[in-house]
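Listed next as structure tokens is one chain, alone, in the form predicted alone.
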Amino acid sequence: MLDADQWQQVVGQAVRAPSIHNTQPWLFAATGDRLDVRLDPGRALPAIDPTRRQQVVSCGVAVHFAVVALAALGHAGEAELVPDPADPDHLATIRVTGAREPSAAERELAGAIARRHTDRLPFLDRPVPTGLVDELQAEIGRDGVWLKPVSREDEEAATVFLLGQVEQLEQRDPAYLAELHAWTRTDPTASDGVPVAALPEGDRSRRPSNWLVRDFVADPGAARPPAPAAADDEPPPSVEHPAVLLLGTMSDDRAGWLQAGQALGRLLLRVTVAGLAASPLTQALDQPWARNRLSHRLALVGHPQMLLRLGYPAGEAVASGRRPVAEVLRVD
């Protein structure tokens, strides 16, 4: 049975999970050998995530990080996904099933939790190893979860077009923009939201990539500052070579969303250990019509839950703040 200090350590790792707009939409309750994970009803995003699908996926990542943290402390943990129509915000229960010596691989994965950061800046022009993508497919492709590289020319073109289309539509939606600005932070000490320092600067049209990251603007009344003009003899910027991966499930309910989140957590730690970084391309999945269109254009069997851009970081990513553990954890 874990004591309060140990549960605080575990939840301190779990809350480092990424979440849409860094809303951190989770609450935890620890009792003896179990940790219950709930969706925080006060952190909804009605404009961008009306069903709370993306926030439930985020909670699934936190569940996986908690299990990894338990393993590093020498405790075997099993996650039971328990969304119940009578209590839909109770998402999962993690039970400690015994003590055991953590392996070197488990310690390495736990160490990657603190190093993992969403990186929205351009990646290096270094291709992601095909072998790593194959390994991820084999590791993720179980328990009703699949991982598909978006690598064929026609698939990439269709996905890039849809990303741009949704981004343009969302940037014209006042409710979306208000929500976006509400979660953009100019204070570097903020405990939630997306820090301005983590966002790409300048004219996004000059970004050496087809893949549009979500366009945050700190001041809704101000235009993004233009990038400096390039000199005539200045060489063109290096073009990044991200791997773009689509993760999905066979079911499209809260249990499926949690499964997707657990698989996403496993993927993010594996790629962090390999020296890579990731950022979401979730505009294409924000709206039901866009998800349906992506499924049709890529001839998917199942439901897309997360679209990721993966590559080698060009520098140190800026970390987003986290809510204090005492704010999200109750220990009985």
Ligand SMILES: Cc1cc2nc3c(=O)[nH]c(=O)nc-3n(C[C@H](O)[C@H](O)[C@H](O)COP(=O)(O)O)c2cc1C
The other form holds:
Amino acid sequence: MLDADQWQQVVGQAVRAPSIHNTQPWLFAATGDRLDVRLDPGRALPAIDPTRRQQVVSCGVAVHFAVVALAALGHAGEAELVPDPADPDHLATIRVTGAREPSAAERELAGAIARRHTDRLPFLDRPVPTGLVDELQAEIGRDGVWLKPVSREDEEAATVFLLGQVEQLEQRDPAYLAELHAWTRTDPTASDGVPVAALPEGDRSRRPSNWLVRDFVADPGAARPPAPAAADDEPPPSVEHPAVLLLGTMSDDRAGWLQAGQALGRLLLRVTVAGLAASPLTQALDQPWARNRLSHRLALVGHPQMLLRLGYPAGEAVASGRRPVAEVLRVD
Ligand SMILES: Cc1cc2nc3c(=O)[nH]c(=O)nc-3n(C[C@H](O)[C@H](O)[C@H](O)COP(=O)(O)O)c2cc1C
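In place of the form predicted alone, output the structure of the form predicted in complex with this ligand.
Next comes the full complex, this chain leading.
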């Protein structure tokens, strides 16, 4: 049985999970040896995520981080995914099943929770080892979850095109822009939302990459300083070579979304240990028509849940805030 302090430690790690717009859409309740995870009804994003798919994926990552944190504290934990039609916001129950000495690898993965940040800056001009991608595919690809590198030229072209197309449409949608604005933070001490310091500066058209991260600045003219003009003789910047990975599931319901989140959590910790960083490119998956189109273009079997770019970071990524544990955890 864990005491209140230990549950606070575990949930303190779980809430380091990434979440769409850093909404942290989770609530936890601990009783004895069990931790229940619920979707917070107050933090929905109706414009970008009307079905709450991306928020449930986010909660799936938090579930995985909680199990990793338990393991590092010497407790074996098992997550049961329980979206119940009668209470669909009750997403998962984690049960402590016994005590056991954490392995060095488990300690390392738990240590990566605090070091992992979404890194939207261009990565170094250094390819991700294909061996690592193969290992990730083998580790992630089970129980109805798959990981597909978007590496063929035609697939890359189709995906990049779709990203641009969705983003253009979204940037014309006042509800989408209002939501982006409401969840972007200029105060670096904010406990939620995406800090502007974590967003790339400058002219998007000059980013040395095919892969454009989501444009968080809803009013570019007002918020961005004008980019300095490039000198004619300035050498072109070195182009990043991210690995782009598409994670998907065979089912497309809350259980499937949670599984996608757990797999995403596993992947993110694994790549952090390997010295890499990641950032989601989920514009391509915000809209049902875009998800369908991507499935069709890439001849996918199952449902795409998360598109990620992965690479070697050029520097330290900025950490974003988190709500205090006391705000999201009840211990009975
Ligand atoms: C389901 C999901 C979708 C996300 N989509 C995007 C995205 O499209 N673009 C982006 O830059 N970040 C995206 N993020 C990253 C979040 O903005 C980020 O996790 C959050 O701001 C917290 O920051 P951190 O990951 O550095 O802790 C996504 C995260 C999740 C879990």
